[in-house]
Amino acid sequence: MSSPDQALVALHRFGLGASAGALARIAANPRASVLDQLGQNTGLPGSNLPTSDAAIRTARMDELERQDERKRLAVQPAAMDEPDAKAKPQSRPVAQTIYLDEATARFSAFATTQTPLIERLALFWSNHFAVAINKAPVVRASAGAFEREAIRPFIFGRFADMLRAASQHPAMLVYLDNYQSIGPDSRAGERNQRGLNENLAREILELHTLGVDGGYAQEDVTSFARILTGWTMVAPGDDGFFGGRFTFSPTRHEPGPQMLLGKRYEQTGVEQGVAALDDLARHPSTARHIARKLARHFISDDPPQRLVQELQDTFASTGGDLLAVTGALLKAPESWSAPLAKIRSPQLFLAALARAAQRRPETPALLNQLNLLGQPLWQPAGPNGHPDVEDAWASPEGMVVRMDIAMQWARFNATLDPNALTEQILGKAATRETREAVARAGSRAQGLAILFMSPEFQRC
């Protein structure tokens, strides 16, 4: 099988799709256009959004005020003399307002970023350390900040630092219930008879580090959960300044040393957990697990074993240096010779549409489209994140929905010339069949929809 068009590899496999003029800009050296993004600023372009603690405090205050209002209305006598009185309209919850602002920034980055590789990596890592907004208003308000604070700063840094930042972030602590996990023999445990929650410990071992086949047992999960007791957050309603931030509570922490994967961790307070995370980040099973996931995300559902081994070796030899690991991925010959075989996930599909088209719908409409496509923003079905394999997105039902959404975008951009756009975003990679189908379309909108559903556009 011949190698895929190198410009399309750069724009689809390691980017978000072509924007106007992108093909021409990178034509001379597609690989350099991707490699040049290594080490660049990983912040969200153009965002001016609240920190997680500020978002959590304001969302929690709003939640409490709404609860008080519902209680007040429940005991208020009915206005019998005003049967036509209109109910006071309910304003949008603060957590939802913050979420919409975060989503708008996310979609804007999809459409305008000059470093699409970084956006792809941000999507990958935030899905690896997944949180879900439907867990609680606190998570809804802070999911965007979680990506900005716990993921983006470490995309080209140390995996151990990203792991620690994600594990200590309030969004993760609430999502996986560790904020209320209490050591049974701790002072708080003896006083309140409340117990251990193993959710965060289990998912760190199974999903974030070692992998399901990483060599740990149930005893390790329980021991690790004890190590992580006391990792919580300052109650957002109790402290106007520190509320919503990570804190360590000695009174909730299980006393004494703990064994994890055959190693003894002494009672050192919060550092006991930090030491365990650092060791997990350097574990050989973690190197293998991360290498597999990266290769599967960017190359194919069944990636070349030589590439997986190279990524694993790079991760292990550099202590989890993600700049080195990403560089190894981009420089591997398989990354440029493997066919563009994966279908774009719904988020990548909308990102490609946003870069190809001149106009995009408003944020609520885009969020609804992601819901219909089965990949709601920051709302996976479980802690393992959204699926990253072909079968999840290529079902007949899913493709029908995708076709409907492609037509909506086409109608929204019906002033565009589909034949010209084909040349701009696919160039010589467009097949004769695609060119002829676009040219024979009965209208511009129909031609655009055909282009958006073409195999060349759908694959990455």
The other form holds:
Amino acid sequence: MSSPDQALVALHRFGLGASAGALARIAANPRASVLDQLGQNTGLPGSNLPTSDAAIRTARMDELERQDERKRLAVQPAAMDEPDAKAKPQSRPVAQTIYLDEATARFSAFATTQTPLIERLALFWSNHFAVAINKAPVVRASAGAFEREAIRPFIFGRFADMLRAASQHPAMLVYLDNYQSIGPDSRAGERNQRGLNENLAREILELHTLGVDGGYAQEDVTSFARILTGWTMVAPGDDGFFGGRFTFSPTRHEPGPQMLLGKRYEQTGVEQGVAALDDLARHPSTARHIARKLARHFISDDPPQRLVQELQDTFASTGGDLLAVTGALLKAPESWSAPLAKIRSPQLFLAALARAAQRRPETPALLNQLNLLGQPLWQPAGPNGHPDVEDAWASPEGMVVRMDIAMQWARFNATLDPNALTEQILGKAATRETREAVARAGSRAQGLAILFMSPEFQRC
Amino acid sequence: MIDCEATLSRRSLLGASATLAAWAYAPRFAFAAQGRDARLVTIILRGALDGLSAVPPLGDPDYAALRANIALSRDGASPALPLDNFFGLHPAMPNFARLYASRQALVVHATATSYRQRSHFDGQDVLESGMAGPGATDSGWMNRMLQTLAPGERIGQHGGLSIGATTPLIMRGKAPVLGWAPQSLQRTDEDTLSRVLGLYQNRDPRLASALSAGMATEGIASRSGMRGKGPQRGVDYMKQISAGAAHLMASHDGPRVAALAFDGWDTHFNEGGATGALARVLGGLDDSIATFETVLGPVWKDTVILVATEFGRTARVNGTVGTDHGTGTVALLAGGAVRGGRVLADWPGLKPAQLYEGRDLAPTTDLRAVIKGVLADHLGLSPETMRRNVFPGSDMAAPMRGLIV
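Could you present the same protein in the form predicted together with the partner chain, rather than the form predicted on its own shown above?
The next block holds the full complex; its first chain is the one shown before.
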């Protein structure tokens, strides 16, 4: 099988699609255009967004005010001569406003970033450590901040640090219920009916580190859950300074040593959990799990075993240095020779449209398109995140909706010349069949829609 | 007909999408004093309308042989509707036939813009820009015409028009316009779907099987009403946007000048004769015109609807029960202000030597002359204004007078 077009590998496999001039810019050295992004700034460009604790506090205050307002309206029905009075508060919840602002910052980055590899990695890792906004207003308000605070700083750092930051983040603690998990023998547990919640402990083992076949048993889940008791956040309604921040609550923490994966954790307090996480991050099963997932995400639904092994070895030998692991992925021969056989996820599809068309709909419309395509932003169906394989996205209904959305973008951008755009974003990688189908289209919009749906545009 | 699986047949009802762009002002026209508050609607048919099927020259001795299995005739199960001794009308257009009979509709045949190549994009560029060749300007002739009119009141918003939908080139330019397309996610027309499916069948079998399965399931879902009030496809959409446009234009503070664009006329495959892909979109166009008539109500008498396309199609049927890109075609005028009941044509004939480049209906009437005639007699534009601002370089195409009551 012949190698795929190298520029398309750079732009589709490791990027967000071609924007104007990108093909020409990278033509001389597509590989360098990707490798040069290693180690660059992973922050979200140009954002001025609240920290998670500020977001959680303001969202909580808003929630309380809205509850009061609803109560007030319930006992005091709108007078007949006040036609404007409605039965419930009208303004948009603050949590939703923050979510929209965060989404806008992402869409803007998708469309304009000069380091698309970093956005791809941010998407990958925030989906690895998935949270879902429909869990609670706290998560809705802080999902964007979670990605900025717990994921991005460590994209080229240590996996162990990302794991700890994610596990201690209020968005994760609320999403996976740990904020109210209480050690049965803790002081709080002794005077309270509530107790242990295993949710976060199980998902860290199954999804974030070892993998489902990573060699742990139910007793490991339970004792890890005990280790994590007391990892919670300061109640956002109580504390105007620290509400919404991570805190360790000794009164909820299960006392005494715990056995996890055959190792005894003597430490008490927060350090017990930190030590357990560090060991999980170093575990060989974690290296294998992450290696496989990275290769599946970027290269193929069924990735070459040699590549997986190399990533696994790199992860293990560097102690989970993600700069080294990502570098190994980008330098591997398979990365540049395997056919572009994956299909763009809805997020990547919209990102590619935004870069190609240079004109995108407003944030609510884009979020709606992601919903229709089955990949709502920061709202996967479960903690395993959005799926990552062709079968999930190239479904019959998915393809028809994708076509409708391609058509909508085409109409929205019907001033573009589809033949020229084909040249600009696919260049010599455009097949004869695609060129002809675009050229023969009955209108500019139809030509653009065909280009946006062409195999070359869809595959990554 | 060759197609089709039952589940796909509803999809083949389709073939259209639509947008509306209207001037942001309700101007005072020259004729307002005489009690006419003129309305002008241009409907662009993107993809190249087959004029020989829309208005078949039944009296031409070469027509039936050229058209073979898609030829229309005066008899049979679905006879062409009578216009005059020579021309018929496609049976999918009963409303246009009724308007024609009541002298509110006319046909200009064997017409074309000045464009003589066969690229849709360039052809539409010429049709909409009003320039002699493609790529000459980024403004449309309707917009430049609006710039020459004195703006009156700014039109009411009615919640319907918003800026955002793509403005067709014909209305782009310095005069402020508003665009509208219904809010819901518009469904992709059958023609585009089948083109993408064809591409997948050549290049990507996996995506082909997913897309064709999706098209089939969707057919089932829509027949059993599972889609609820989901977005509409095709001809329904043409009617929907026409109703929306007409409601706006009927209002005293609504727009007076608007342009619509309908997709789906590129009938290379299964164009058909009395039934088929073309019949379905022509039916949609016919419904749209009837919708304008109904909704415009009392102002229909002051209205002209101009229907035009970038070029025509080959005189001969091709190998897939369709026709390929051609040259001469028809333009349609409908409305209470049209002096109708006539087919205007300097008929070139259909013998091999009479066809343009041996393949297309030869154009004998400059479409710019038709439009200039409408603008002169309906909106009161001076020849000088049209020559200088609206259709530069069209001096030789004198306005065709007498099209308007």
